[in-house]
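Just the one chain here, the form predicted on its own, laid out as C-alpha cells.
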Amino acid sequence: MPLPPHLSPQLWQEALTRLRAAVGPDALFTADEDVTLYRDAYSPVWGEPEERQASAAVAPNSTDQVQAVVRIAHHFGIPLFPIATGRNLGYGGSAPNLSGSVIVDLKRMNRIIEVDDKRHFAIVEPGVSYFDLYRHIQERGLDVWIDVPDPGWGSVMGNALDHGVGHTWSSYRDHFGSHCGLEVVLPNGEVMRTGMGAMSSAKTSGDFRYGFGPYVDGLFAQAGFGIVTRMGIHLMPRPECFLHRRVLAYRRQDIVPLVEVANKLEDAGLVGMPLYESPMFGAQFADKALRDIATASDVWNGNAIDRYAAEKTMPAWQLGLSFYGPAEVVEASWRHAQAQFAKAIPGAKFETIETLRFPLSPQAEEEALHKVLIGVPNLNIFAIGARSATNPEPADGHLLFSPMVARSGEEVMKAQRLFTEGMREMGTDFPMSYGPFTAPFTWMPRIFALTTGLPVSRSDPKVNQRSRETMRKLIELGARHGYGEYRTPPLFQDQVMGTYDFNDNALRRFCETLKDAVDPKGIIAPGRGGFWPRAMRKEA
C-alpha cells in the first residue's frame, strides 16, 4: 500500500504507533490483505497506476476517538478519508480521492441514539445502516417509516452526505434535504454541532435544522471540511394505506403531458415519487424489429415507435404513481389523477398494481412488489447485475453517469437524443446505454436524472479505458448543453467541479478559500468534491 504523501517511513511508523494507542490494536489496519478491502470494488482504473488506494485504515468507535485520530493526523500531516459503511458503489466505494490517505472507517460507530415517532425524527451515528434503523423501528413497533435507497445496506448518514436519494415523498427522498443537525469533528480535532444542537441545553436538534446564524451543514456534504459523527434525520409518519397505480401512454410524445400532470400531482402533495418506465426498453432485447427502430436515424420523430405501439398494443411509456395516507383520501386522489391523465392523454389506460394496509404482516411485507416504495430496505437491486439471457456476461461493476435534466417531457426527449447520438459519435459499443426508451429517474424532487451505467472490469483494462473515456466525454458533452452531474466517483470529481464554471469557477475558488482557512494541511478528504487545499492543488 502507498505511504501518505511526503511522509518518511520512520514518521509513518511513529504515527501508526500513536493511532494504535488511540483506537486500540484491533482497530488499526495496516496489512495489505486488510487495507485492500478498502479499494473501490467498481474502480475504473483497477490495478492501474491511477487507482486510488489507501495507506491504512482506522476504525474509531466514538467521537472522542475520532478526535484523537484527527489530532494525530494533523500533527503528522496525514490525509484522512472518512467513510460510513463504504457502500457508495458506482460513485467511488470506500476509496479515497488521494492515494496514501488513511481511511477513517466509522462503521463501529453504529448507535441509534434516538427515534421519536411523535415528532418523527431519528438521531444516528455513521455506522447505522438502513437495515439497522428499520429493524430498530420494527422491533419497537414505532409509527414511522424511513426512506430507503437501492440497495439498503448503506449508511443512513453516508448516503445523505453524498446527496443520496430514495423513493417516497419528495420531502423525505432527498436524504440530505431531510437531515436535521450534525455533529462534526473539525480538521483541528474540535467538535462542533450545527442547528439547534449548537445550543448545549436544547432538546430540539432533531426538529429544527437551521438554529441561528449561517447554515453551514452543506459544507460537510460531498466535501472535506470535517468528519460527521452524528446526524438527525426526519422520518415519515407511517400511513394507513398505500396505493400503487399505473398510467399507460401509447405515443412517444405522450411523455410531455404525462410529465406535466405528474408534476402537478407531486407538487400538490398528492403522490410520492413518479416512476417512469418504457416497456419498449426491455422488449428491444428480444425483438430485432424494435431494436432496428431504436437505432434508426429518424426514430426521434416518434412515428415508428407509435406504429409499433399500436400494432403490439404496447405502451411507449408507463408511469407508476404512489399514494400514501388514509384509504378514503388516497382513493380520492387516484380518481382525481385518473381524470387529469385521461383529459391530457387521449387513449391513456390505467392499471391497479398494489394496495397495502399498514402495519403489514411479515409475509405481506415479503410479498410486497416494490419494497423501496414502502420504506423497506432490501438488496433486490443487485438482481439487475445478475447473469441472465439478456445479460450473459455481467460486468464486475459500473460507473454511473448522472446528468440533471429539467423536469419536462421535452427535455427528456432532447437529452435522450443528445446522449444517444453523442455516444455514437464517440464510437462506443455499450448497447442501449442511451436511446429513445431511456426513462428519467425521479429520485430528486423537482429534477430528473437521466442516469446510465458504464461497465467496469477487473480483468479487461480495455473495457475500463473505454468506459473512462466515454465518461469524460459524456461529462463534457452534458456540461456543454447545460446538464450537470450531481454525484460522481473520485476519478471524475475534478472534471465535474470544473463544469460548474460560472464566473471563472467562482464556486470552486470559494471552496478552496474555505479549505485553506479551516484545513490548510488538507487533513480531511483532500480532493473530495473536486477542490483541494493550496499545498495539493498541483497534485490534483
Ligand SMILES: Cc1cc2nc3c(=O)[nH]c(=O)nc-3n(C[C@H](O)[C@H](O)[C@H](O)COP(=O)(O)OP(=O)(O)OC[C@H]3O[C@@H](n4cnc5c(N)ncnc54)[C@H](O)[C@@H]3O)c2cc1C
Second form
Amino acid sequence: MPLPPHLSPQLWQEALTRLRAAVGPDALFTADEDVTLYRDAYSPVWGEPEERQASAAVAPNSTDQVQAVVRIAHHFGIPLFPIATGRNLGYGGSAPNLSGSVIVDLKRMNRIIEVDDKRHFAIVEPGVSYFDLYRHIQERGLDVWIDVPDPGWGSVMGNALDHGVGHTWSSYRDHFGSHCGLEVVLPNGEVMRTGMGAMSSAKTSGDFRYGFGPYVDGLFAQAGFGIVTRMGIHLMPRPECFLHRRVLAYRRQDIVPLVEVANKLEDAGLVGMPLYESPMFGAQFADKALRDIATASDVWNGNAIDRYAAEKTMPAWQLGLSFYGPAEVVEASWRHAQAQFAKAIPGAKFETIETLRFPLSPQAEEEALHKVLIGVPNLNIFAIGARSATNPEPADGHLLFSPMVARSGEEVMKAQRLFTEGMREMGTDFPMSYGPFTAPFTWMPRIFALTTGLPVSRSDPKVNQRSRETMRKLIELGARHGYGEYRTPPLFQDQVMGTYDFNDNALRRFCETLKDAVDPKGIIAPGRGGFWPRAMRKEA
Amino acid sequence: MATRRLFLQGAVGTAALAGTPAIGTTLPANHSYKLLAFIDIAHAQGGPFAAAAHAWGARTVALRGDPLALWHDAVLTSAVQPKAILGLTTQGTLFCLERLGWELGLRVRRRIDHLPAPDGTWRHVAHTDLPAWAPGMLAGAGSDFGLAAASSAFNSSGSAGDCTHAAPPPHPHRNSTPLVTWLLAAPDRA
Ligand SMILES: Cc1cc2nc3c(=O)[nH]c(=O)nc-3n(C[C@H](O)[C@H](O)[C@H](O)COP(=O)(O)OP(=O)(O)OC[C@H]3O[C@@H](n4cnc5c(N)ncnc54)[C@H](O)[C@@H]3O)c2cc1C
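Right, and the form predicted in complex with the ligand of this protein, after the form predicted on its own?
Zooming out: every chain and molecule, the one shown earlier first.
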C-alpha cells in the first residue's frame, strides 16, 4: 500500500506508533490484507495507477480518540480520510481522494445517543447504520420512522454527509437537509458543535438547526473541513396508513401535465416521493418493434410512441404516488389527486398498488412491495433486483451519472434527447443508458436526477476505460447545458467542481480560501469536493 | 423471517444426501468450529444445499435475496459467533455478506460461481482449487447442483484461498441469475 505523500518511512513508523498508542493495537490496520478492504469495489480505475488507495486505517471509538488521531496526523502532515460505514458504493466506496491517506474508520463509534418520539429526532454517532437505528426504534416501540436509502447498511451520518437521499416525504428524504446539529473535530484537533449544540446549556440541538450566526454545517458535507462525530436528524412521526397508487398516462407529451400536477401535490405536502417510470423502458428489450421506435431519429416528436401506446394499451409513463397519514386523510388526498390528474390528462387511468396499516406484523413487513417507501432498511437492491437490463453485472458495480434537471416534463424530454444523442455521438453503445423512456428520479426534493449507471469491472480494464471516458464526456456535455452533477466519485470531483464555473469558479476559489485558512496542510480529506489546499493545488 | 426458517426445517433431511461421495471424509479437519449456512431459498438448488449443510452440523439460515436482518439476528446478536459461514446465494447477496463478514474478520475463502445458460445448462467457475472430484460432480448434476456445490465448498481437501474482492466471471445472459457457493472464514495470517 502507498505511504502518505512526502513522509519518510521512519516518520511513518513513528506516526504509526503514536496512532497505535492513541486507539489501541486492535484499532490500527497496516497489513495489506486489511487495508485492501478499503479499496473502492466500484472503482473505475481498479488495479490501475490512478486508483486511490489508503496507506493504513485507524478506528477510533470516541470523540477524544478522533481528536488524538487528528492531532497526530497534523503533527506529521498525514492526510486523513474519514468514513462512517464506508459503503459509498457508486460514489467512491471507502477509498480516499488522495492515495496514501489514512482512513479514519468510524464504524466503532456506533452509539445511538437519543431518539425522541415526541419531538421527532435522533442523535447518532457516525457508525450507526440505518438498520441499527431502525431496530432501536422497533425494539422500543417508538413512534417514529426513518427515511432510508436503497442500501440499508449505510450510515445515517455518512449518507447525509455525501448529500444522500431516500424515498419518503420531501422534508425527510434529503438526508443532509433533515440533519440538525453537528459535533465536529476540526483539522487542528479542536471540537466544535453547531446549531444549538454550540450553546453548552441548550437541550435543543436536535430541534433547531440554526442557533445563531452563519450556518456552517454545509461545510462538513462533501468537503474536508472536519470529522463529524455526532449528528442530529429529524425523524418522521409514524403514520397510521400508507397508500401506494399509480397514475397511467398514454401519450409521450403527458409527462408535462403529469409532472405539473405531481409537483403541486408534493409541494403542498399531500404526497411523498413521486416515482416516475415508463413501462416501455423494459418492453423495448422484449419487442424489437418498440426498440426500433426508440432508436429512430424522429422518436422525439412522440408520434410513434403514442401510436404504439394506443395499439398495445401500454402507458408511455406511469407515476407511483405515496400517501402517508391517517386513513381518512390519505384516502381523501388520493381522491383529490385523481381528480387533478383526470382533469389534466385525458384518458389517464389509476391503479391501486398497496395499502398498509401500521404497525406491520413481521410477515407483512417482509411482504411489503417496496420497503424503502415505508422506511424499512434492506439490501434487496444488491440481490436479484439489481440484476436488470440497466445493471447487468450488479456484483461488479457501476458509476452513477446524476445530472440535476429542472422539475418539468419539457426539461425531462430535452435532457433525454441531449444525453441519448450525446452518447450516440460519443460512439458509446450502452443501450440501457438513455433513450426516450428514461424516467427521472425524484430522490432529491424539488429537482429531478436523470441518472444512468455506467458499468465498472474488477476484471476488465477496458470496461472501466470506456465508462470513465463516457462519464467525463457526459459531465462536460451536461454542464454545457446547465445540468450539474450533485455527487460523484473522487476520480471526477475536480472535473465536476470545475463545471460550477460562475464568475471564474468563484465557488471553488472560496472553498480553497477556506481550506487554506482552516486546513492549510490538507489533513482532512484533501481534494474532497473537488478543491485542495494551496500546497496540493495543481497550479501550485 | 420465521417462515423462512420453517422452510429450512422442512428441507433438512439426510435422504437428500444419498449418493454424495464420501461425505464423512469431507468434513473439515477442524470440525469444532461453529458453522452457519446462508441459503437463498428462492432457487431450487437451495433445498439440497441446506440439507447437506445441516447434516454437517451447520445452523442453516434461509433468505430471499436480502441478508441484512438475518445477518443481524443470526450472526451479530447470536450468543455463538460463527467461525465459518458457507452459503449458496446470488452474487449480489455474497457481495453484501462479504463486506458484512469483514467486520468480524472473515474473508471469502472459497467461491464457485454458477452461471446459467439459456439452454438450461450451468457452467461452474471456481476461484480456488476444488477437490479433484468436484468439477465432475458439479457438471454431472445438471441444474440440480445444490448438493454438489455444498460438498465442494465444504470439502477440506481443496485448498481455501483468498477471494477478497473477487470479480464475478463475465456472464453474457442478462436475463438469468447466476448463483454462487462460498465459504467465509478467517484468513491465514502470516
Ligand atoms: C445499488 C446501490 C443503490 C444505492 N442507492 C442509494 C440511495 O438510494 N440513496 C443514496 O443516497 N445513496 C445510494 N447509494 C450510494 C451509497 O451506497 C449510499 O449513499 C451509502 O449510504 C453511502 O455509504 P455510507 O452510508 O457508508 O457513507 P460513508 O461511505 O461512510 O460516507 C460517505 C462519505 O461521507 C463523508 N463522511 C463520512 N463520514 C464522515 C464523517 N464522520 N466526517 C466527515 N465526513 C464524513 C466521506 O467523504 C465519505 O466518503 C447506492 C449505491 C448502490 C451501489
